[in-house]
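Next up is one chain by itself, shown in structure tokens, the form predicted alone.
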Amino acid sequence: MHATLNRRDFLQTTAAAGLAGAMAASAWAQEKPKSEPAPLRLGVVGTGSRGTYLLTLALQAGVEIPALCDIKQPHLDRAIELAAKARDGRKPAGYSQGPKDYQRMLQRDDLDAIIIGTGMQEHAAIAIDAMRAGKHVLSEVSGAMTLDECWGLVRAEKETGKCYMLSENCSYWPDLMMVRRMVQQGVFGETTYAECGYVHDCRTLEFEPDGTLTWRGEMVRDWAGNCYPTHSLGPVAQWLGINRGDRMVSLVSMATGSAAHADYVKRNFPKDNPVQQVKFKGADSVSTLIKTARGKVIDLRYDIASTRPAFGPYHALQGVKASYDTRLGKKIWIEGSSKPNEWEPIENYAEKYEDPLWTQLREQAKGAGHGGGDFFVIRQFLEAIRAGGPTPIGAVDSAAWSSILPLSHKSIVEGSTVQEIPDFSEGKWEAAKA
């Protein structure tokens, strides 16, 4: 997820990144073939806290960094120095001449790929421009904010042949990957229903100290729907085989008012601060029901405003033979295996169902951000480029998961009307395999 970090938090994050990265670098070094290919050459667009962290992991994976881009010069300078320290003092070129200066960077012929770590509003445009310029793309979440942008990603990936990957780190959490393997091996039987949500008080991230809105705050001001669907929906979509034997066909959304945002502004900023006049379209809580072509239902919740302890994404799955729920503490119940009416830790099944990525690379991923997920995102993106694609989470998945944002907004604005979800696979979902 994106975050605005203070100096202390940033130092703690980069320190953790250094520890994880040292292990990651060691792992990659041990696995390098004798005839090592030339290092991949990456640029980063958006070097705030999130982009800088992904830059750190990429450097530790042995890539070259010819160029970096950010509209804020202090962020760019910090990232340039970080890259220089990792590259024997060789400083990457910097691009900071306005919000479109990344396009000048994309003209370079010494870039194979870019990582996008900007605010969400810019993700799709930069990704599309990059693929059209011949660069592979790793994009932070969500991948797009409008249906036109969703289709733009799909068409750019298809027409250019470049690798596009959505940086959805929750999809790499060990328990969620284990559930996916259990589904594929029939432990759940037929899956019927899933619940998931992003419930995390993020109001402190929506405002600068002077009351100016951050990119998160601008989203809450402008959008009424679920503005951050992929952390919760992504793993569930993979469980249910979305775009691989099934697809999401329609949704309906309902929303509360925005009392929590109004209360936060009233309590934290002076009466004469311009932010007091901002009218937020974003609700305190949004609930979306999604129907799939195979008759399954996904209950998706989004709440970044309600006062509560930190919670974050949650995931639950129901099948005819088993049930899983992270709200209970990563607990599973399997008919005929678990004790009657008694949940048990999913770790009890790790020996048989743990994903091989975690079995092989647990020590290297340990300490990396988002429960180790960031390590695997970077690793699998680089591996996909070297293999010529595809990536594990390509443009079709990114478009489908991200489309919940504009469609939930439209549903709410129109009085909770049902919205059709486009088939971004263009009919290929029926024959595709999970």
Ligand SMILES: NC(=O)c1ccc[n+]([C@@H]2O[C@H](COP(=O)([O-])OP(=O)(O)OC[C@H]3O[C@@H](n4cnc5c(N)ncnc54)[C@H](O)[C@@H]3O)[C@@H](O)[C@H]2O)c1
The other form holds:
Amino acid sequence: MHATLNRRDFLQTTAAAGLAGAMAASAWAQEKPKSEPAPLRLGVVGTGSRGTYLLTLALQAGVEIPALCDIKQPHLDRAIELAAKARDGRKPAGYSQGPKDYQRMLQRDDLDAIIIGTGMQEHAAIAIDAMRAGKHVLSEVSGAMTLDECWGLVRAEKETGKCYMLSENCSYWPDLMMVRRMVQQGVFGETTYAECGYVHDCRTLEFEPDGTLTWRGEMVRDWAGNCYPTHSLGPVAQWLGINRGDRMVSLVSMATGSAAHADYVKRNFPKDNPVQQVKFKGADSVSTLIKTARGKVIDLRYDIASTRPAFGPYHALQGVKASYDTRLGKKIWIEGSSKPNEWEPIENYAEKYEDPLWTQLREQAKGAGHGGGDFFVIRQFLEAIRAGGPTPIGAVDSAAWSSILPLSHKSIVEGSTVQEIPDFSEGKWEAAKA
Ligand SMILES: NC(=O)c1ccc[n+]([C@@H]2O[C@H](COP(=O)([O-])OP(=O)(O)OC[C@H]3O[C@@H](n4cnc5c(N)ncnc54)[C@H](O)[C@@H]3O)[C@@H](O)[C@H]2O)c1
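Following the display of the form predicted alone, present the structure of the form predicted together with the named molecule.
Every component of the complex follows; first up is the chain already shown.
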């Protein structure tokens, strides 16, 4: 699938294939010792809050930043300054001439990869264009918003051999990684049911101070389904071996009304503000039940409007021999090992089941965003490029996890009909190993 570069090819390519000649003229390659591979060269499309943070982590990881792109000049200027400061004043080129200007940036031959940090509506189109222009891609979540886009990602990755990775940082949370290892080593026995959700009041992020909708607000206006599935579903899909021995086959979704959104708009904007006329399709709370080919059930919730203290994603797993639930404070119960009727901290099992990534890199990950998850996302992406792929969360996973967005929407607008989930692995899920 990733036919382009293995590690040896990468070294040969950078050393010999004309790239060295091209780079000699470039400031980006100048002071690297000859024995080391040239640093990877990344661009960022969408230098808002998330793109800028990932840029910071990428700079810390030693990449070069030849170019940056954002339609908002202040965001672009801020990111250019940040990159220049980290690289002895060398300023990346800036692209800000409209929503398609990233395509001009993709024509550069001094970019190996791009990070996509735009609003969600743009992710898939930019990722597909980038892979087809010969660039590796790290895309913010969700990966896509329509089934066509999901398939577009899968095909672009397959046909170009480029590395595509979904920036799903919750997959790197230490307790969730530990549960994955425990599942793989049989601690849970057969797994049967998982419960997960993203419950986080994000209404302040949906509106500009003047009432204009941000990209998040536009999503709530236009989509009735679960618009943010991957933080909750991603780790659970990895526990259950989705696309690696099992796959999601169907779903059904139900939604509440939009009372919390309506209440927020009423309280926060004047009566004559046009936002008062906006009809939001987005519910306050969406529940989705997903069935897998092996008969497991995933209960997935999404609620970015209901008033409550900050919370975020939660994850729970039921197996024949054990149960885990983050809402209880990351507690596990293992039959025959835990005390009867008494949950215990999963930390009790860290010595045996902690993921080696955490054992080796805990100090470096400390302080990075989203519980250290962002550190691992950047690191795994860069390592995958150097190794010639694949990435740990490629286009097939991104498509499967992201497909919940359009399918839950369709289910809801059709009155909670059952929707088939396409097999983005194209039959490979059965033989693939977790
Ligand atoms: N993984 C996580 O934990 C996490 C956390 C927050 C946000 N996100 C994701 O990150 C993405 C960005 O979120 P954010 O909060 O940074 O949003 P933001 O609004 O702060 O940033 C988006 C940026 O993209 C720019 N942009 C939009 N269209 C563009 C285009 N066509 N070309 C170039 N630039 C364009 C905007 O001008 C803006 O600067 C979203 O998809 C969101 O889902 C992920």
